[in-house]
Amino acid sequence: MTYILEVVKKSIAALAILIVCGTASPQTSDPWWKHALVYEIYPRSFQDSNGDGVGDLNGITSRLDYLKDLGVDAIWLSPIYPSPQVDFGYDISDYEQVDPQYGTLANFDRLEAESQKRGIRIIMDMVMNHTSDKHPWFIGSASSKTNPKRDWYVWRDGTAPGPGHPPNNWQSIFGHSAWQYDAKTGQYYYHKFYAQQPDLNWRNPEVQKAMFDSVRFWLDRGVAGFRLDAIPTLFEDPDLHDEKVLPGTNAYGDPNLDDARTNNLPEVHDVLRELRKLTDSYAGDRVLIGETYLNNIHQLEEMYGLKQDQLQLPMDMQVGFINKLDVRLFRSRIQDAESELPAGDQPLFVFDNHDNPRSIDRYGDGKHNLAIARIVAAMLFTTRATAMMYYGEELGMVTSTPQRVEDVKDPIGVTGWPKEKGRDGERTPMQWDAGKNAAFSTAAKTWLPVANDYKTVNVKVEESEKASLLNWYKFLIAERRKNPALRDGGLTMLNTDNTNVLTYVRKGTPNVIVALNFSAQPQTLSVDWKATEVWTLLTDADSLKETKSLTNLTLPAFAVWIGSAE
């Protein structure tokens, strides 16, 4: 009977996916993800339903109507699996359960079902590079050199017996040696991240089988795809050659190293091809999104696969993390995504996530931050890329960095203080209204404190303000969904000699012209586009609302003008 019930459950999930995860709109045969808005939720910080100060799955379910109203097509959940929480969920001890602080599998199934009712898909965060050191696989692996799981992780002898003699000079991304000595077995294990996150040995086919079984578990429950954490780091040089030493030191006081021996090795692509075959065997255009911090557009291109048989959406970090308002750089990198990727490779742009200070602070000048946030939003939603955003980005939530080391929760900040203060600042609770804890939680104390500006920067206040950043986002998202040029039109850069204003056209009937003033001074230009009729779709400058011509267009400081032209 249990088997029959499970089969029925999987059949229902598959039917739901066919209904929800079909094409993005009745006007196109494109897969849904090509035109999607993917919204990252950090579950600890989105909504607490039980008053313990930590967000949870039922809390997310209670806020689905907000996400639907915003225009979200899919939510990416950062890890919700059981975990010791050393890296707040990215150290996984069980890939096929839910951590009790977030809820239960039944709570997940309810979130999935309620999301489907609203046309919202669920994307899971799948961490394939490493597990927690508390995962049963690693506990077995560390128990003896002869344990069947020993070769599931990367174990090596040191350069001399005993601690203090790691196999080579490789470093953890989170500081200091990437090798942890194990006194019980007299060997070191490799960890690209924390010592409590031992790297899996992807050269062992049993590892791939076990991880793919966990992928199937969630696909069978109806998820629409996966965001693949740190996916370029799956493999390391098997000969353990030292990394090349570069000039200078990092925030942890370690020498800077080239990471060519431990990042983006060719074998990664073999795994991605097999993973794509697996996800493609399920109905509903399941999607693979890659966390791909890569050096250039050509490395990014390789992640799609020559036959488009790997990732559908590797993240293009070259655009969203320029970290300065430089017209030339944005023009060049957006154009790279438009012209350097082969036909059929869909770009994915992202400006914010749980690992970086929020874009309003990275790009803001301290005086015009909201205006600059509108520029960032305009680029995200008027270029051709699939769009990914982070909770609270639409409100202008800021990075609330701890001021004292004793207040830091993120171990990166504890290790690297004061040069590296950690990632707590971009993970503070979602700001819903001006009430207690911004209506995130009824707890006396939340896991991270709510940002100080929550009484004025919150959903309730901004929904009622016509010119708020939230309503700016809503307009852009809705226009992108309905406007044929913004949905499907090619992108051509205009006025390419201008170093203050980024201007481009999205081609359609009518065309859409976008002009973004990156400077603190008014800029006048005549747009390189012939048009007999021009009208404004959206602007944050009163002087541009009645624009009828592309000649002598004067944009105030940090102004946005988006218009139609025929």
Ligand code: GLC
Contents of the next structure:
Amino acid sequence: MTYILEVVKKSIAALAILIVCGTASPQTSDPWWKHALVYEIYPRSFQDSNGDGVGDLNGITSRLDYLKDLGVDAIWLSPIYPSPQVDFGYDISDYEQVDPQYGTLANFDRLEAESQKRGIRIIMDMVMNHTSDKHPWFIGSASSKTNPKRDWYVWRDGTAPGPGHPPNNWQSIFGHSAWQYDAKTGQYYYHKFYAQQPDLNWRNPEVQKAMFDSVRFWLDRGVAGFRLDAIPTLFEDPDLHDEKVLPGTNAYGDPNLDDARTNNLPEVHDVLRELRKLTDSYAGDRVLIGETYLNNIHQLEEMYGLKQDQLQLPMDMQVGFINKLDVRLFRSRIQDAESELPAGDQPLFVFDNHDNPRSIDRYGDGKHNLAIARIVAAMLFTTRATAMMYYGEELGMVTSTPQRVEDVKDPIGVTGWPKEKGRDGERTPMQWDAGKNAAFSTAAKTWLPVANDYKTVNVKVEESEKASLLNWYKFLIAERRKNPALRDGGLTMLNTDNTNVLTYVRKGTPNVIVALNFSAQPQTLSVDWKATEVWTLLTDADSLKETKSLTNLTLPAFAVWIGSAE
Ligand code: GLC
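Right, the form predicted alone is done, so what does the form predicted together with the named molecule look like?
And the full complex, kicking off with our chain again.
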């Protein structure tokens, strides 16, 4: 099986005409992030340069040519700041330094300079909801009730003196009460995540000032923007009303709770507006990306701000985390992003990150996983959304969950074992080649084991195989960059009654038609689109390479067909 990797000459001619007419040619005034591919790197796991078994900044720098070749526009670096590493960097003890495990500020500057040479931008992960309990701010805050930093965190009395009487029923996302008793001062502090991640009190203006100073520190160093960690959780109900108890229990054995008192409070938007003013005061279209797990497109819309004065790119988790190949759900969620957001709100789609089992496993049926991975990639790169992906996704790296609790590194995998085995599985080292440790590290032991399949699933092997997933990604990324319909064309769903095949058109001259068979059976359809000429851009079905018509198109099981139509 070989993919069709050539756009026929005709489309090049059509593109030339378009540019002459100036009708639908790429909008050159668009900010860079609108058509970008943002690639998430989990620094511990990408490339180790000093043989300690943990990835680092110099390692990333050494792999920039790979990223450029793939077509990456920006790297989102998961946190690289000094940290006790309880939550592997999401517990920050200094916002203006680099953790020695990952290198130095000088290494960071070199990474930035080398990235810039290759047209790649750097996006930092900014964790504003909480710090590490080892951050000097919290150490001060916990030292006495009268410390000037006391009010920088959320301290409250329990319902009775002593431990075991938290102020209310709120729970940590990572299990059990969200209140930690502090014997020294006899009060509790609030932590939405681990107890080692105390929540900052965003109702105190000094907190905002200090955090914005750190934001400036990185903007001054030239970063292109921020991915804002857990941003909807900045505020809590100041009156500490209990959360509503819902039926059932979670993986930690705690009752399920509503989260209306601790998540997505309206005050978040005031902070985002201020932060946007700050980033907009810098030249170069700095971008704010949000980690926004929200319930629907309308909550997402609020994250952009009614005047588009908050986040440029809140992540649309409604699409990538449907977690089953359901044509109707994908059709309606992609359609929502297309038509329910006001003009100018740019959607951002993402299927993979460091917190969820890899998409190949979430969507795969165990038999057709690679074909399904090609479908996922097709959706990521053929809608109008900005694309975000996670290292190794382009290789089909799988989730390698620890088999024994004693091997688990992510603390929630210990608290939640065996129902919740933690996030180690999606954080295993990048697979570069078939050599020792997949060429991730020369260490005797890497911080997490390299996944078993690294001898066949790796960059080197996949670069040499025409039909590899890596080459599929490369083709889609390149085509999306140069094809005017894929760049800017509106999206309309077609054949909307079909429950097996997701079909849509991206409008342009020529149009691009995408047809994805979500089923294990061949499907024949006549695409609801009039065209006099049709030709294939990309397919994984040999039988579809010579497609000349949209009538009676037969897609084999889980096949992808992407074509042009005039
Ligand atoms: C975000 C991060 C996750 C982290 C949590 C607490 O969800 O993506 O990895 O554990 O925030 O910072």
